[in-house]
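For reference, the chain that follows is the form predicted alone, supplied as structure tokens.
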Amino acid sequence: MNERVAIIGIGSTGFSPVSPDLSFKELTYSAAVKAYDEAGLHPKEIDSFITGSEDFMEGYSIFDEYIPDQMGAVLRPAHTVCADFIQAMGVGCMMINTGEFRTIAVEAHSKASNVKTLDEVKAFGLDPVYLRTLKENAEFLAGLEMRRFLEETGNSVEQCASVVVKNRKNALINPEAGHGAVLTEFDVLSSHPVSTPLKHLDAAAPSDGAIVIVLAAEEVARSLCDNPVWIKGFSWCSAEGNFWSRDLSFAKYASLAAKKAYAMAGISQPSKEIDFAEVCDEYSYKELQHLEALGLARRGESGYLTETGATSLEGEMPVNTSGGSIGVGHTFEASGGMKVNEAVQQLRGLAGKRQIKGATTGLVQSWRGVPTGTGSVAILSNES
């Protein structure tokens, strides 16, 4: 990026189960309230809006005329970024790069309680010729690509058990997290299988929430916000379309996203520079395997650095701090901004029992989901 770009603005609203007190419009206002009252702006005073949504999961045809009430966007532009939060983050620090927008709003949402046939509609989204018409679900997929990845790289099913205790276990002092828990590696294991070897607790439950953050300028920033984050490098791929094409080991898509948004950041080595991690947790397998595509861990030890304490909040590499999706909840095209908010929380020192000491870099890192090969990396940091 040629200009520097930061949050200033954070707010958000969740995470829950169930919401049936609050519509999506709500989850969302209350949010857009509290980081525009953060930012010190006026939704006049922003230059442009957009939400990261999927038209499908919404319910919905051209999802963004349901945006502007909340949003303060009426009559302003505002568009749809049909992909996780952290790509419509990244389409908002291009159009600053532009120059022609100093401030943006992105925001995400889940109301996905709201959802009747969750499975059918994640189903939808298989291919209709060689995965749909075998009748299987998303979770027969994940677990197919769990069982390879598994076998692949050594890591064990004991050991994608202590991602779920310790996801769940940071949950329970996180204010916002919807899923908390004491739980054991044996809880985990005797829960009833879902696609072998994926048991049911090795599934994120989805939650209800909204985020909303607004971007900056580096001069508007620097003049409104005394304790702005950066976003140092951001990146996004899609792999192989076809589930059948893929290496079901490795997770191709969050390796060459990571790969552009470290050398944006200027970062050689990840391991020793980033100081925690928010990565997707849809399932407890992806957590091992996205840490080794990030470069976070060797192939095949994640496992074991999980199962030593490496990635807990007191180890070397404290990951989802926050409780991640396992222990926040699934919220879909919102599971990126879930994973910004514990971020900025952290790098702001502002993350109370969960805080990482002396925190300045942090990595945080989204996927969209089985069937999809497509995937988000950002780097955010305290120092300019």
Contents of the next structure:
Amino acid sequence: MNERVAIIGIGSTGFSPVSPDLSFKELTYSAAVKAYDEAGLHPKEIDSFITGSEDFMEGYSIFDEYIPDQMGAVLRPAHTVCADFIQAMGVGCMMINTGEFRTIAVEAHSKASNVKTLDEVKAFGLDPVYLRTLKENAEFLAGLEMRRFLEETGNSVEQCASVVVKNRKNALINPEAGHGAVLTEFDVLSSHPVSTPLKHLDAAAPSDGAIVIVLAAEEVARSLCDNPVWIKGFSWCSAEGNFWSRDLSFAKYASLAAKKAYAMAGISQPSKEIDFAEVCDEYSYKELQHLEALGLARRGESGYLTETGATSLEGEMPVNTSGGSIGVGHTFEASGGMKVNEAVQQLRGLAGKRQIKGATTGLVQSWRGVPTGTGSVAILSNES
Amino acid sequence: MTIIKVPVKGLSSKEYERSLKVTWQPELQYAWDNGIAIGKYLEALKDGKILGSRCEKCHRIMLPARSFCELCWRPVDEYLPVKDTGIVNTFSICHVNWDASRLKPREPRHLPAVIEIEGASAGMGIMHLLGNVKPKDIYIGMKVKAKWKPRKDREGTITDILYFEPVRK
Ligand SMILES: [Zn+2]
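Now that the form predicted alone has been shown, please provide the structure of the form predicted together with the partner chain.
Whole complex next, starting from this chain.
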């Protein structure tokens, strides 16, 4: 990037399985107030506004029309990006790099609890000719991918279960997380089989919440903010549409996105230069698969690293210190936002009991869920 | 060159749908949280009141009630009932149903209107229907009043007001 971009304000509502006390607008508003306050900006001083959202999750088509009020963006440039928060954040960085915008607000929220037919929405994402016709719950794709991944890499279901145990344990010390728990691998393995080898507890539970950040060009960031978090690199990538023709053992989309993000950030040895990672763990095996794709674990070793504690809070490469989607709750297009929030707290030294001492560089990664092969990566740092 | 003759046979509409298209009927259901402001507004309707909210900074009384002023970017200061009378800001005579099917000649026309409610700030309209009025008698600026459902039938939805009807002198 020609112009360096930093996060100068962030607001989160925290995450919970339901949020009946606030409308989606009120939910976003409460996150936006915190973010703008932290940035020291009135929304009139913010040049453009972006929401990462998917109409079917909102229950509104042309959801763009419903974002200005709660963002403070009435009669201002605003648009949605039908993608994860990290992609929306990347769009914001690119807008700043046009030179036409100095500050951008980026938002994503989940009101998954308001979608009464979540499985229908998921089914609606399946190919109508080749997949929907089989009339299987969309999670069967996760079961298929998980089996192929384990088969080819030699990772085990027990190691997947240890991802769940770790993430739900981390969530216990994250006040924003909704699914903290003390579990054992046995609890996970003996939970109800959804689509084997995937068990009920291998999957993150839907959750509500909102995240807003304010991005700024370097000069603005330095004048307004004492602890900016720099976006050093970002990228995203989409695989072919046909799920069944992808390499299910390896998350190529994440690998390619990471390669670009690392190059932008000047990172050549990811596992040495990155202090912690927030990766997509919508299903337990995805955390392992993503770690291998991101180059943070060698192929076939992600399970071993997890099992032996290398990815725990005290480990060499802490992964999902927030609790991840499994521990915090799965917030669909806001998932990347939850992870960015954790990274910002870590890089500002505000992560409380979860704090990784001396952390300077973190990786955040998201995946858009089955049946997609789309994922994004961003590298954040407290050093410019 | 051999020319192969393909037998031609017309398809029934069912055969056409089945052989040339793949169909899907989604079953999508949502239950949106009302939250603070919408919740208060709908509750007030049950009580026969139209609820607005006031912002001390821009001095607007906003309709429907909202929990924050989207222009001043601050929480509202007060929720307060406004009147159930107003004037027609704009209207249309709708000759088609929700699904775009045409109304039959004798069916009453639908009469959607934007109504500026008395007691709210200028330009603060709500969307509703007009009733108990001939389409040709409606005009911009016409004074109207809410025709409420009987109290026992109200459910906390905007249809607790059946329609707005002209205020006759
Ligand atoms: Zn105001």
